[in-house]
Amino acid sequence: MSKMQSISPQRPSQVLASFAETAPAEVAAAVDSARTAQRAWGALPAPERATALSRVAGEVEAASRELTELGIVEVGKPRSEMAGEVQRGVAILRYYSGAVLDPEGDALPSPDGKSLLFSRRLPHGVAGLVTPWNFPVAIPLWKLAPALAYGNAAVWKPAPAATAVAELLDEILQRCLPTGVLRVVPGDAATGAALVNTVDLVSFTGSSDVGASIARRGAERQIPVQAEMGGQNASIVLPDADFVRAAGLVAASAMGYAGQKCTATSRVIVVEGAEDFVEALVEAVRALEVADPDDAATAVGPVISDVAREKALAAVCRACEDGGRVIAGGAPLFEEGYFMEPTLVADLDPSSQLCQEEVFGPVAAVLSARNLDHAIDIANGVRFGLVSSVYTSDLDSAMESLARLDTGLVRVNAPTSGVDFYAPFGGAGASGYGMKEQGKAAAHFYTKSQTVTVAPARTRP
């Protein structure tokens, strides 16, 4: 198999990890090993698994500085965001160390008044986890924590661009887990395909095309698949919004971490009467600090690769060919690293490519709408359905938006970016497939239901 490297996007000459792609036969061996280990792990009483996860949380917290520093260098995440992500990972582990002790089923009336009839939840076996580079700690942990808590073993394929963080996180987790319960298989598409072909369920975060192919393969194998994919998220701004506050939130959610979040704002829909908001937005975007992510003041670091930057710049050029007008940014930055200016493009038709397809970079379109009804139609007019946001001080407008916006998450006077780890997370359409992630929803994905009847052994006189 081919050799792969993970490099620093702000200093491309710095190689963080070199590794061989895990071959299909090696993936199968890892799954077999995990399946053997799962039998004992799944048989442990829930309180013992809870204790193990609590120990993992303590180890991750103790290594928080090391994980933060490595994440900044490997994926270019600004310091404040990376530090917050690691702390969220600790909170996720502690949450599931408690959630595993929740009731696991229902007691039901027996048909004869003598038997016991109840349901319970059981682990599937081996969970295959495929994670992206942009949240190298939080996303793996919000999959690993419930998978392990509910008695599964896990085989994890991290994104190649986040392999160094994955190796460190694996080292930390192994201190607290039985041998074989967690296996890591570095690699790219071939490794991922081999994993999907051998495990008992798959949780994936990544592109819509790959997620759709995994969902198809899962259906063929008749295994559960959960896929969290792309977004083309809209923020609607009404004339009665607080323009300065809204501009700051929209700018941060569109451009923070160079727009490399599935929840980033990609379309800003300005309702007639709110035109002054655009000026405030341009000012807020231009005020964002673009610099080395190690700097505490940095809001926008590099994009992950030269290919990613070229794709984002090409999307801006194509938008201008489609009639768009750059009102902020639009150019590459610095001689070293994959930096570009946070960019806003106005005057586009909602059907243009920039408004329809995810860029995954610091680029957003500014669109105009006649009224709230028109704005909602524009917001819903894409194949994605992850998250939308509405800025307004009118309760009726907020309630109408909640009822009509066709996204898995809707936020009022709050940014599209950001996830509450104890609440269900996932989108509709091309943004999500299968059960939601996180919170108590995770228990239903990582376990299967069994209905049990216990009848008396003897007939009493």
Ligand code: UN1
Contents of the next structure:
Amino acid sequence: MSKMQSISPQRPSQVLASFAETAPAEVAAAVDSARTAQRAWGALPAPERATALSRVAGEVEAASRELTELGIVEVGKPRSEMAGEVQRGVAILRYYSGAVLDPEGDALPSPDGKSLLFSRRLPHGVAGLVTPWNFPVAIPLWKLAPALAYGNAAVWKPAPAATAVAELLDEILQRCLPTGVLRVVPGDAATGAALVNTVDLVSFTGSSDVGASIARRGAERQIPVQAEMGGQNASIVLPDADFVRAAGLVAASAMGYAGQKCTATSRVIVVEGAEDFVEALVEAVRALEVADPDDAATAVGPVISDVAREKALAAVCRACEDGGRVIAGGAPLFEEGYFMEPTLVADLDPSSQLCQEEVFGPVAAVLSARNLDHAIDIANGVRFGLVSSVYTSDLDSAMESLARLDTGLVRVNAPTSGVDFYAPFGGAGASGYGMKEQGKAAAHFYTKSQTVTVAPARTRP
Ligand code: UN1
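The structure above corresponds to the form predicted on its own; please give the structure of the form predicted together with the named molecule next.
Whole complex next, starting from this chain.
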């Protein structure tokens, strides 16, 4: 199959990985060998798998500098965010090494006073994990850690643009795991499709289109699928919010890591009476340092590729044709690398393309609403449903928002981006399919339930 490369988005001449796509037959062979290795791994007592995972945590922690540096160069994530992501990865591994020792089922009342009746959880077999480039450490680990902890083997297809980080993580994990329990299959769509055709369950993070096609294939094969997909996340700002604080948080959640998070704010909905907030937001966005992600002060680095920047700039042009007005940014930046200015577009109709589709770049729309009710209708008026934020100091407005905002996560006075690794994570509609990720939800997704009855062999008098 064809040769692929992963390049640095800030210095496109720098090649981080050069690799051949894994052919479908090789994927099938990797899954077969993982299936063999899974038997012994799944049969290990949970405390032993917990020990292996804590060793992985220690090794990832020891390699945090190297992982951070590589992530900065390969996916263009600003230093502070990349370092935080690696820390999060270590915490995720430690969390699952403890969680795997939690109760795994229920002891139920005996139906006849003699038999035992209980439920327990068993691994599925081989988990197929398909991950994106934007969180090259945290997302693979929040899938791998529970998959392995609960006794599955894993075959992991990382995104081509994050192959170098995946190779390093693989090297670290292999040092702590029995041979064959984890296999990495670099590649793109054909490799991913081959994986979905052979594994026992799939966890995917990426675009809504690919997620939907994986879900269809999973239904045909009757295997569990979890797909975490795009977002069109709204931040609602009410007149009683702290404008300066809210502006800082909204700017960071819309533009941090150049808006390349499924949790990024794409629509800022300003409720009548809060017009001064827009000025504070423009100021906060303009204050964001756009520079090489290697610099400690950088908040916004490049987008991942030339194509991604073209797409983001085209979305701004289209928004202007739709009646929008650029109130911050709007242009590409620098000779080298895929940089662009963080961009805000005002005056759009909520039905316009920029307010309906995901850009995955540093671009957000600023919309107006008559009141909270109207703002919530706008926020809910998209096919996505991942996360929404509301900024207010009024308890009743917060309560009303919690009751009506139709997203998997709702945050009051907190940014749309950022995830607590021990809490359920995932959205509704085009944002999420199947069970949630993380926390206790992961124990359910990565295992299947078995209900056990044990009756006495003989009837005693
Ligand atoms: C975060 O906001 O810290 O791909 C995590 C994404 C999400 C993860 C967001 N699955 O952007």
